[in-house]
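Below sits a lone chain in structure tokens, taken as the form predicted on its own.
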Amino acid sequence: MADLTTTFLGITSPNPFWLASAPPTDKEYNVRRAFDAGWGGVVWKTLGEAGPPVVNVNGPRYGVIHGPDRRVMGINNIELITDRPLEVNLEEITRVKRDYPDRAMIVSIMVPCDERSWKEILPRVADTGADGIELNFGCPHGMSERGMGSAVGQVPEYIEMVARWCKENYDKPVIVKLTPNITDIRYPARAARAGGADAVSLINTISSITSVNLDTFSPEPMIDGKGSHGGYCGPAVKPIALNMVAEIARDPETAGLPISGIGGVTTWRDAVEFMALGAGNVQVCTAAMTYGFKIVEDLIRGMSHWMDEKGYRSTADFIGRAVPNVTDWQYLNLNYVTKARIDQDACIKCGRCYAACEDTSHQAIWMHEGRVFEVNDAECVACNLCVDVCPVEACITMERLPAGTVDPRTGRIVSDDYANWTTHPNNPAARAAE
């Protein structure tokens, strides 16, 4: 049987599945029961300084975008760290840490971008028994205008001197949670390497706004007629986090940095995709708020059975191995040749495969009468756009030809070597040279 017990930092949890710094870790109240449920770990929703308390706004926080059937692909969020007050957290991380001590407890921290200021709160976070510390440079609204959040997380340098900072007045594990936020995400990597800290964790969410109320003109979520931009998380971003993790452990300045992944993490199957491209474990929000803590009951149930079809006894066993197929474009094999094939017993007629393609890609479908779709070879490139629009699963496929492949229809070579473009028979210059 699969064994899913993930050390992370050396921080060890029974699962790789925690919950990231959010709403859903705001008090003891929720974190007990996330435990309870079986989640692995958490990382505490992010606390600031002692002092004047943070103000959230009364009305809406949180907007969203809609796929079919009303399911949640992405929600924008205004809300801004706890607005509870410090001594309240840190008396509850506490004691939470204490009745769960198998649990992973690490708590986010964002206070102002000088040494003072990290000095003081450290040691309070520290005396809680938490097994680390995750510093919140992503938040992209509210606290980013005070100069905190992604304001620092956009300066490599200001990454690298807190981290310092934090790693010569704490002894325990340093997360570093980047915002996306970013031309390139490399950047920000080497900073908190640079300055010491143990891992990084990303994304953060996305500055967005994710619609507009066309009877007010305003931004959603609307507070009192007007709206702001805010962070955008959910299924939607998984394509980016998942490049921006990718990215971090190909990179030879940051290759071996711990990386905990957050995006849009659903189910079994994204866990372990953001794995596979070398995250650690991965850190969840936006499912968790859509459909209770219970979920971690499918992803541990996914993951295991997934793990024990393919032989693996632990997550160690597949977490980077996607990393070495990650490439530039430049070094794809431009002699891999595939051809779209459709199953005319599964295809419903619908034509959407022919639409697409007559109208937008390359003409490579014939439809003929009775709505009988077939592939033109000549003019296929193996786009794939028809696999993408088709409606019934695996009706159209890609198959691969050998090289010298001809089409007994055109007589046109439809596989063969494209590394020498300029004088192949396909190449409508070279036809014309002819």
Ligand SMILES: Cc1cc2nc3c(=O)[nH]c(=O)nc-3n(C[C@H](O)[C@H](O)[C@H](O)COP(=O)(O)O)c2cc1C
Second form
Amino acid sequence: MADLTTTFLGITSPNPFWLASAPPTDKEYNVRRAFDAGWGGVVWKTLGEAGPPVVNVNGPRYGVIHGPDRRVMGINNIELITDRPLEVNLEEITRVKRDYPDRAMIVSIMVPCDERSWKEILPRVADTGADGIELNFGCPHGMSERGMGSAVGQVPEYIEMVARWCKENYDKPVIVKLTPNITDIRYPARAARAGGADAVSLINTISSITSVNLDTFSPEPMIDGKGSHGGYCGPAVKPIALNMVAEIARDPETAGLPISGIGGVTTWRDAVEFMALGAGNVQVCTAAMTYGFKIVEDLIRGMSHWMDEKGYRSTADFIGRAVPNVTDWQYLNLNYVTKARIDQDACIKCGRCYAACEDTSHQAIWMHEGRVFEVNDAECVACNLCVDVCPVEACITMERLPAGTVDPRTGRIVSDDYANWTTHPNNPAARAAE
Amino acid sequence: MTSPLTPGIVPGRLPADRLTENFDDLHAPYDGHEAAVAADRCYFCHDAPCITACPTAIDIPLFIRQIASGQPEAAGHTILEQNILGGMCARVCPTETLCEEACVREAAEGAPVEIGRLQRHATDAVMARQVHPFTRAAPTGKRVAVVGAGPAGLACAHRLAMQGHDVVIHEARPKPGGLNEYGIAAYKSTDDFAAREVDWLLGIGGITIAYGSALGRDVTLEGLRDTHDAVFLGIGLGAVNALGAPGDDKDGVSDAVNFIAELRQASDLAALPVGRNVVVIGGGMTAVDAAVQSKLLGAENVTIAYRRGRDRMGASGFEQDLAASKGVRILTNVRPVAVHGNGAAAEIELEYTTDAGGTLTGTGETIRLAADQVFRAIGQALLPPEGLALDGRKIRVDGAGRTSLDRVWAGGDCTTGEDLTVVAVAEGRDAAEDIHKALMA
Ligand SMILES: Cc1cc2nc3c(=O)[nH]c(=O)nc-3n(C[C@H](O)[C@H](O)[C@H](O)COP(=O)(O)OP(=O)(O)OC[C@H]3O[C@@H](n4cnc5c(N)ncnc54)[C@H](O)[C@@H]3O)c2cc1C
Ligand SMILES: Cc1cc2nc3c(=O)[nH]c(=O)nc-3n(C[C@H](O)[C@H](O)[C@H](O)COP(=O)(O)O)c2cc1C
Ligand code: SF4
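Could the form predicted together with this ligand be shown next, to go alongside the form predicted on its own?
Following is the full complex, with the preceding chain placed first.
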């Protein structure tokens, strides 16, 4: 079993699996049980300023998107930050950290956007002995209406300013948690770095309405006939999160900035993917809320087993390994020519590839007598749609045409030179450059 | 109180609660979640093979998708548009040789989408509402006589009524439904489903049924042709083939279809007599149904004796397994040579056979089985109405059900083709369309 010990910002935890700041980390009872179950660290549920705590709705706060058999694909929530008194949370954090010194304890914070508020809370958090803080600039509902959460995360100047206050008033690592509700994730990440933050974590939840009740015509979750947008998370958001992590990892201005990857991590494989794209560790919320703390066992065993198979001895061996392979469209090799191939022995004759290609792609699949499906290379543009819709794994594959052969679609000889759009004759910019 | 061990043909071999349990639904209906999960397995195939395999060509992927998207009742409409007895078919179709055999997931993993059960879920949803979902076209003033209120006749009558024609059904029996009412195994059509379905079907309006009115006895084909614009014959197979073995006339030897009809009509199964040692001669669906239901009534030993090999049995693999699971013994390559007994049957003598080389021959070796009750299930035959050309032993028709007589159509078991409920429905429906075309030309 490969050792999963991971050090992130100098904080060492027995594995790279942290629970994200959310209901699973809202109190001592939960966090103790999470640590007993094996989680490597937690980001405590976001704390607000001292005084009367925030108030949550008293009706439903979650909406859901189900896949087959009611599998939870995505959850949307309208919960606010912790609704328990600051003092209680701080005492609990102190006790838990004292009892679990080998686990990472990060405290998430969200207070109003003025220096006094941050100066007030930071020393109190420091007193708990926690390993670091995470600035919640991501919550897209409720708190954002009060000028906090994503209202800060959407303005790079505010991110930089608050990060700087924190670095000046707190001497352990500062993580900035980013909101995905923004056009280009690189700007807030750059701002975090400029403000001196030690790392970014992402993504927080995505503004969303999960469904509409067609009897009452109200969005779900519905509170007395009305609904407001919530934050979306879970397996459905993973592709969005992966891209944002990769964008930051490969941006020259933020290269090397540590990233804690969040968003839909459910299996060990998801976690490895985030880390391959540059995340130093991952945080998990929905998977724990769906399956309970025990899910970490699959994460631990799965990642270890995979590392053993691949011969990796430490998570550092694979963190960031996929980053160099993320590029811009314009640099993709246009001489990489493939064609779809249907394995007739594996084919179960459902015809989905045919319907997809015939109706919505390039009319490149023949349906012969006896439901035999075959690719017509003269039309196949290699879009991959047939592969995606085929219900049988590996039945349809993409095969590369070897250099020197003729692509029957274009009539051109396949070259093994690398050639991309920047040099393509159809590119006006390329011509201008000549 | 009798028991399975009581000799002779006696009632009450099992307590009432066991009987209730034994004759309960063969496949319990899905609940909503089960249906959603089952529906989700459908791949929505292009030009789906299951549609081709269904004799009524129900748009199966579409109705399953409608279940998946939360509208079982709309799914039911999609089914009933093609097959007005879609509810019964969902219960009785040998799906393992029809739609589900063609399902690509059967090919892929040996586990097809459970189309039959999904069809039941959808059609039950429609029938639960108790409103007839179809309406009639403007009256055409045409009158059509239908003979037989079985699946073929009902499907034909319904489609004709929908097209605006008026229909009179002449039915020899006191109840409608044909073999749905008198033949199908009890555990396939529970809670009086056959009768409820006919009631619901007649909700279209424009159909009257004359019960106890038999063609050849109470009405003639000539008479019906004279007084109607068209005639449809859906008379099924009235006669039963004889064993042709000595002892065929002994007490305790009877037709399986009659036993089944009695069972289907019994108000109290505990009052229905059955033998201790039952032997059913035949290899089709009727043989299996008679054997299984004898066992479920409490017979101690039930044997199906079939003259050829298992692969030649008319009953599907599923039906054979069902029989085996209920404790019925299937003996193949044997044929009856005599029923022994002093007045009443006591033993049956069977001769082993071989059909090597294509012809069935006895080997000379025989075996005797205890048999106080013997059922003949070796096929039903047509009692052909006069004046119609035949094709073998059935009424000759063209693709749309036209017989050799002008303005007379026929469909269902009385014509050539597979003897299945769903085939009868398809033929009745298609004949109605052809009649409509002819009448409106
Ligand atoms: C025991 C048994 C079990 C079966 N199980 C199945 C099964 O599980 N699944 C399946 O798909 N199929 C099954 N079948 C076959 C199926 O029942 C028939 O294929 C189907 O009922 C044929 O329909 P039909 O309308 O042609 O004939 P029938 O159902 O036989 O209906 C004919 C109707 O015409 C009436 N009639 C007959 N003669 C006259 C006359 N002279 N005048 C007036 N009315 C008349 C009859 O009373 C009857 O109501 C089974 C058959 C039997 C015998
Ligand atoms: C009910 C709920 C409450 C949350 N509350 C917070 C919070 O207080 N602070 C915070 O930074 N993120 C909060 N989040 C966001 C999660 O920490 C996490 O970023 C997001 O759910 C994506 O991860 P996941 O796909 O693993 O769930 C919350 C999420 C949920 C579902
Ligand atoms: S890769 Fe695209 S174009 Fe080629 S056969 Fe498949 S669906 Fe058609």
